[in-house]
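Just one chain follows, in the form predicted on its own, and it is written as structure tokens.
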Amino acid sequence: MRGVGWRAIAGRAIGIGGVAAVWVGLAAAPARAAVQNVPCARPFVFTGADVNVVVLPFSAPDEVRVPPGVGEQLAVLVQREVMLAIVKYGRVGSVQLAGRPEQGCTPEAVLAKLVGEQPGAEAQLRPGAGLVLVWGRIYTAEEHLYLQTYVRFLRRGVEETVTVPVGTVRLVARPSAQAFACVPRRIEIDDLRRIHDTASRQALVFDSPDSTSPRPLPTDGAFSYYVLETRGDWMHIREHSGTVEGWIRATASSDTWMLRDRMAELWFVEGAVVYLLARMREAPPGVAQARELAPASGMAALARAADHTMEAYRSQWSRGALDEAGAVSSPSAALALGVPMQLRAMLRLLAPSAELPEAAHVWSGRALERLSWSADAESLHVVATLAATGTGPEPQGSPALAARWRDAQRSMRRALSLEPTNPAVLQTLEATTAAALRATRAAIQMKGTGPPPDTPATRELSRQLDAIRRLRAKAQPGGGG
């Protein structure tokens, strides 16, 4: 890497022919491992980790006069700070990649290799495991410099939906996006110089956090290490072969300059890791399960941890933004604020606590205020509302219960009008329409004896249900759509 070299002694010690064996050993490494300066052409994740955070260099066009290597140095600082934040959650890994876009160092190319769509990864993400991909750019606008971060989160081979039972009805919802551009933030040349200086200082290992006799880290390969302990801003690390051990400074913090003050997105990255770990806890049989999570990381505890990090992100997200007054004026900016709210709502729907669905209703509603154009936002709020109210105290056949299902069905029809081919919306629209039809018939029957009569309301719901089922059938592979 230009400016600061983060290289492991592994390649030097065993020679080129043994590098592949080292990567295989690293892939199965214990929990809480990290590696820096991995070539984008041969990307890598820790297969023993339940969630990996992979940080690409922050690109800067040639016409932007920034210190040499600052994009990769910024990625180093981000990777370190993220690792310190997530290490407490258990089986996690962080990877910093190095390279240029023309060398395949793009999020699309890296992700395709990590999930097995393209060859070239030294170690692929295992099925069901989580990944948070972070990248960004430095650019100029009106003679000012700006930093913009991008984030993508996923589980390999798993559709990011939540299924919620409401009585006998199962409803499905999903977030409006799994990738978005964060708000551009003003940054000064002095900030970029501080990145360079901070990265240089972090190329040192100390015998203890208060030691005054640092040693330089190796500079001839991808430097990989396990995290043994954390203490404040420091991590106690051991290089994978045990040759290097000591303490490294993990955050770019000082009295006057902190990375998280410049990049509130780091709070969201931590929250996305927590979200993915929580989803792995409730994964169905046959999908990778989270193992050896921190003792207090049950679903409700993880939901609270996600609340903390997402709230920190929400409170700071517009600081230094290109346009703080109109920070949510664009769809991408709205996603950057709305999707974290949706993840909070989804975790609340999954956590086994009676009061949590009410919080899901609140957060999905706030997300919908910002994402009113999103079918998924409308659908998630419908699901959260029904989960909060349930079937209510009313008995089967209650007119109020029937009215509740009809209201939900109308909202789902509005969601479908925003995105007519959305499979999650179609699935939940069918479920709410069928439930509204049953509840309406039951309410009519409660008024009399014998089978419920055909009414305009039930005929219309029945017609809509048939149409929705035809739409879903056409949308299936080979369904003629």
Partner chain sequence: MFLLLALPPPDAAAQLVRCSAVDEPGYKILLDDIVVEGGTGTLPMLETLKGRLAQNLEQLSVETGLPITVYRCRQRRPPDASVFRRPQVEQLYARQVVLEIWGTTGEVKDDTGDTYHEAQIGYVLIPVRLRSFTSGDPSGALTVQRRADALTIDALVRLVDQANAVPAYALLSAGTRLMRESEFEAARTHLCRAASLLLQGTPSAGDKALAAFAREEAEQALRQLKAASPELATLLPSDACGGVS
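Go ahead and give the structure of the form predicted in complex with its partner chain, now that the form predicted on its own is out.
A lone chain is what you will see next.
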């Protein structure tokens, strides 16, 4: 892959206590950039990037001994490998943070700063931009390292919903969660050694991938660089100030293994980045046709890429799991499996021109099997099913159509019973109730002449519709709810 030329921005990135203007310059840099060893107390993102991946150190409980530095080394390897994977998608950035929990290295503290809820970030996520936050917990037992990775994905200030037109009806749904724990994994002591050796090798820069005369990378303070191009496992980088340029090895791999083989969640991280990029490229809501007019090569290609990585995650996620045999059925893996399925359903709803295999409702149904307690899972499945079975203008007076809308409305009421104040569920319940009422009246009217008579069914639907509208009004600020 050929990269593009970048102008180096004057100045040198330094760590905490550095000159604020330098960080501003770095933050606004064109994306495909990365930075390592940023103090958690002053977290950072590339504001020029559409999506940033921020990796915290993998931490161990105080009383549990792990080889020193393993948590931070693992974070470096994860950040590098993710960067290599995502750099091809466009305006992206990756950040590796360093520090201990008591120094602010917790996902809650870092996220609050990056989205402006708390002061202290060197650079905040810009409104609407995407973030994938990765952190983990580790401990050792005899000759093994056990790790569990956690992932959160979001767009700043944006509700992660999908709006789907079904005929003249607009339905809204969202995933059950935007954060989950990946399946816990075991890494052998040999892998630990490889992590250490690889981290040491990756602290070197070469004139070319074929060179045998490396130079050490700067190790004091934060190290930031742009990615100029990639070649296999290698990235051609230029350090922020332009004083260091060369090739670094980006993957934690050897002849026999890759980090991604041990941590299938890295596939999901890549998929989440692409999903967020796709969401940022879609047409604004309310413009029913715009989605179809979006450049097919942009939106559809991103949807296919995201789906491909999600499939890689799904096929490999249990490899190396703590309980590989039982992982698939474990309730503790419900979100780790269910949320990616929901994102795959949403991608199909957003980009029908991508022509992805298996329809949205197939994926939303699989997710619902794992997430039966989730109102959002039920709601997404209702929306996906309606999108599959009724995408054209509603045929007037079809009893089958009326029955379909009434079924959907019943399912939405079930969803509401799980979370009575879920706003997305209420919105779609209103839409399905109104559609069911119209379709039922139309079906009755077809049977005779004149306006449709009121029936117990239409009276009940009408009553329910009024109730929903009152509920939604109460939920508005100043609505008395």
